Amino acid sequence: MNRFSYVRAAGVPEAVHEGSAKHVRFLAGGTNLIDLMKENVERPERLVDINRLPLNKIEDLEGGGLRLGALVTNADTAYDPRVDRRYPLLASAILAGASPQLRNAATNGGNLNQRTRCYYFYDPATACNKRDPGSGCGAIGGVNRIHAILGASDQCIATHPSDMCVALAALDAEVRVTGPDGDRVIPLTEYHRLPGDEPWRDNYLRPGELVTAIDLPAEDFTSHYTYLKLRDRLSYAFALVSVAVVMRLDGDLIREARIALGGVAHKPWRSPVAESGLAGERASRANFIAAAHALTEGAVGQGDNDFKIELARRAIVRALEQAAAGTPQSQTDKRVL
């Protein structure tokens, strides 16, 4: 770990000012950043501790929505009665991720901004364009079982590891940020970047900008939803493929369906074509299979991860069946039945 200076911000304006300098990182739960610093992947010259900022509340919004403070822990978010009652998909996704100890420390803002868990990114002795721009991508032609099948480029095939963000994408959440140029709101679906020619840029935050909150719209997806996560073991493992689904049904007629995939791209993956194709159709296996193929159109494997294409399609169908039946995946008994 390199030497660095440390400052504890007393307010949001001070944090933004301090964070606008080069080689500075904000520190909250530290569950990802500190690991990266220990591995010499991240080498900030200064840490700005934001834990004392007034961003640790969950608040009701006018019209029935909910605002999740950036410093609220993942555990407190998942177990908040309002989240559990009004946004059970989000609670389920959070509880599917990490471990209880990590959820007790990790924050909502940190979850948005966590880095990939690519083997090559974590190993400074290997080539990684995300860690060391221009060095190449060791995963392309290397060990790539956990890597992207959608939205990748010839520069990077890593994936975003969050479970929470997949649910937020399906719920059309918005991210509130503040920075040197003031406040702005970014739709969650537009927050994270695909790698393109700049894989080191994970999101669309500008220099010095700080996530302050996540807003959930007032929508009723409490009856037909599921978060299905497929992984190598049933706990404390990142998704090979995950699927968040919310639906509105009129009998067996689908009025609206939203599907977000995790573990397959640099960001939670949605397809307007796949979702619109379900609207007005019957909740049938045939229609779910068609949606799965539409959602994975253009998927490309890298050898070791070729299996993820078919796995994703089967997971989408299973998740749609769970949501339509009103039988969401249990995050206590994680077996997929």
The other form holds:
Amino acid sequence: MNRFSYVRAAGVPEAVHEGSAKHVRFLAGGTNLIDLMKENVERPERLVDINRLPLNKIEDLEGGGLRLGALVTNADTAYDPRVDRRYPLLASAILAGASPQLRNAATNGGNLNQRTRCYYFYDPATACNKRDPGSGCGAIGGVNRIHAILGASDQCIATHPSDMCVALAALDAEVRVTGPDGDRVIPLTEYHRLPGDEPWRDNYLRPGELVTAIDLPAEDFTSHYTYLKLRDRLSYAFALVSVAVVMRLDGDLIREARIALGGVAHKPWRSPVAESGLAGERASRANFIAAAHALTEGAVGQGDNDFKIELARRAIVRALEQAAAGTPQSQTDKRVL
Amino acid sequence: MDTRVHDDPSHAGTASSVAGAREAIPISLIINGRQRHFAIEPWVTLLDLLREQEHLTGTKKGCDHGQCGACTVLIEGKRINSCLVLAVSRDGAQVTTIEGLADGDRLHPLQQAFVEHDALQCGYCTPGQICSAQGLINEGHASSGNEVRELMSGNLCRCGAYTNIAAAIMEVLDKDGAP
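Next block, the form predicted in complex with the partner chain, ref. the form predicted on its own:
Shown next: the complete complex, the earlier chain at its head.
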């Protein structure tokens, strides 16, 4: 780990001021940042410890939504009775990720801002445009079993590793940020970037901006939802493919369906075409297969990860069936029914 | 070594006292019930502080990347990977390590159950397993074997003693009547 200076921010304005300088990182749970610093991938000159800021509450919003403080841990969020009762998709997705120890330390804001687990990004001995702009991409033409099949560029095929964000995308959550130019709200689906020709930028945060909260809208998706995560072992592994589905049904007619994919792109992946194609249709396997093809339209394999395209399609169909039947995937009993 | 003991308790960490610090920062921790004071560089992990400053070597450095769980300790009763925590960021916290679980010569019920169930071979992962199991019991979200296995997945055992580890934890859960 490199040497750095450390400051404990006493308030949000101080944190934003400190965070606006170059080569500075905010320190929250640290579960990803400290690891990357040990690997010499992150080499900040200064850490701004934000753990004492008053962003550690879950609060009801007027109108029935819920505000998740940026510093609430992933565990406290998943086990919060309001989250569990009103947003079971989110609780399920969080509990599908990481380990209990990591969820006890990792925060909601940090979950959004965690970096890819691409092996080349993690290894400073290799080329990586995300870590070292202009150096190339070791994953393209390299070992790329875990890499993107959607929205990749010729400079980067990394994926965003979060489970939580996939659920937040399906729930149309909003990210509240504060910065040198004041406060703003970013829809979760527009928070993360595709790699394009600036793969070192993971999201649309501006310098000095700090995530303060995540807002969940007042919508009832407690009956028809699922988070289906497929990976190389049954627990404590990143998704090869994951699917978050929320649905509103009238009998067997779909009034609204939202589908977000994880593990397949630089951001949680949704498709307006796939979702509008389901609205007003019957909850049938044929329609689910059509939606799966629409959602994976344009998918491209990189060699080792070619299997992910068909895996994603089958996972989408299975997740839609689970949501329609009101039988969400258990994160304890891992059988996929 | 990056750390040195600081005997002066007047250096309670405040925002102003650590502003811009690149050198040793005064912090205090309550470790296994004892108040301790340190002056440490900001890059020292809680794991390294426990092992090298406090000589509490029961907490193990396995992978040092939050992947194996051997470094698991309890902060305010919650289990975390001490290898991924900068000690300065937890100024004032209560830390419990494997050394803090037994009551004198009387083993903690989890320690006793691990012995009785032969829940280890080499023993390297065991302190982390037991601290993690205590965290699991504190959290109160596990009662079935499936739930115990899922919520212990952050602790790897290279010897593969998982069956007996789960059995030992289940026995303590059942005796507690919890949760």
